[in-house]
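Next up is one chain by itself, shown in structure tokens, the form predicted on its own.
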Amino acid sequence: MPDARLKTIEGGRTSPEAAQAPLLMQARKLSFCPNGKPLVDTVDLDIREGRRLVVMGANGAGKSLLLRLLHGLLPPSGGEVVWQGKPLDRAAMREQAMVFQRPVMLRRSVIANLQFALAVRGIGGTERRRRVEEALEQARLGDLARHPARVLSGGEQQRLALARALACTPRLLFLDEPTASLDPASTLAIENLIATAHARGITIVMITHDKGQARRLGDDIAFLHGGRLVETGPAARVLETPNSGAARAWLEGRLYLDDLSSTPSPTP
């Protein structure tokens, strides 16, 4: 039986593959309400191991805030994040990594950025050297290893940020619009790195506004509107025949206005 948490508000279903995958993380009635305003509103969401979950929605829907809450970068105003049946803690966060839309580069060389990330995780010696060499090769940054990371192009910086995250071998990788504003060649390079991560069994939660990218990289889609989760389901189904009015309007390029106060919450 599909998990009820993965049903959409308006009757969608998850795929059999997603239902069979073990739970890795859950959001339970997760909310973020600075100054009393709900920017993320009672979200229930399951993240299943080895799956690629794409988070979509209009600007201001709460997508980036949701990822930061799930990763533990923001304290929730209500609800909780659960990692393998237990409240999210620092040990669980060390099994995750996050790459932002604008990559954060240390004032160091490319290779030193990689070395630092691994040192923070307590990885040293031969293993650290092996991982750095592998990351440089995968990201095609070997020729730039001694260059200052902050002088790289936007696409090169994003490749480094993603390679740096993957070198730490996370179980769960959060990606906040990792190809926004990149040219097609850089986008392809990033998508190839994401595909490599997925092939290794890494669970991926990714924000994108690109419907084509969602089709290429997504197994499942979670659609946010006004801070609420209004639809979840298999990527192909949500993109082709969305059940919620908000998702349908956004995918068709139309403005969607409704009374969010009357929208029911997902069935727990």
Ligand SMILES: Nc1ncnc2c1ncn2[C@@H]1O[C@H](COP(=O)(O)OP(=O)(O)OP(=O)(O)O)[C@@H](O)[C@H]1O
Given for the second form:
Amino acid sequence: MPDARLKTIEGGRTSPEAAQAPLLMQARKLSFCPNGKPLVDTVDLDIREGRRLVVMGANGAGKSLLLRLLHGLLPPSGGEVVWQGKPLDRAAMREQAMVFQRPVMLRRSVIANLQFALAVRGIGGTERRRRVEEALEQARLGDLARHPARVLSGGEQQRLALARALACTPRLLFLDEPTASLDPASTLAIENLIATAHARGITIVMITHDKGQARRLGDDIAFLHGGRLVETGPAARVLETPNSGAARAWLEGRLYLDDLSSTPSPTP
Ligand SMILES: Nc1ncnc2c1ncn2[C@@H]1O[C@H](COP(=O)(O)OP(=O)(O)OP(=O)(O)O)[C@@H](O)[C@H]1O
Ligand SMILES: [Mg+2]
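Please move on to the form predicted together with this ligand, as the form predicted on its own is already shown.
Next comes the full complex, this chain leading.
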């Protein structure tokens, strides 16, 4: 488990302890170019143990693709993903979990969805029962345990997907817009689960379009534009004084069409 001191950010600057957090994962010149067009373009990115990295950028910037590449769900066209100094392999993938924007549920009950995820990781018996109970409690789904997972509301499904991922005790958790289209109460429930995961030392890489959420949950921000990583830094600094034109325009709510020109919003 990482040292709790690694989590501190002071005055919008990464604390010296945080800067020294051990490197867990790296993207090295990572690219994804189906049909020759780079949708993720030579991305270099460090993911440090116990940190919460928020990935931001416009629709189509390549955020979801980047997460899929990092998690090993897509083969890169170029570059590599490195996990603890070695190329990402199946064993490393089992130390990670991913929650998708639209939760993927088995056509089974809530409880069976939890049991299955643990069973495929070889967790059985008393330990599995303990983790299932804990996940149901965390997700506040005890009353719905025997219901088919697919009839749950969007917020309930998202809580189940997150609690199911946490039950597998990953070292790194990828979250692709975990609260998109959820109301404030459901968003708060999900943010509390993410905070619980972070408090347990789980490293988090999360996509969000919500600046408030990035401020609440992010230690660092990586900003993508047109498949390129145009800016990284401590969350408070990037949100308040972005260096790149693309991040500045996006955070100010202006349209930004390419790297060279930004289009001002129409005057009212
Ligand atoms: N498997 C694929 N093959 C080819 N093109 C793809 C593939 N997956 C995504 N794309 C395209 O790559 C671009 C980036 O997609 P991606 O889903 O990563 O965007 P995003 O930044 O997550 O956007 P959003 O905020 O809308 O979710 C899009 O133009 C998309 O249509
Ligand atoms: Mg996406």
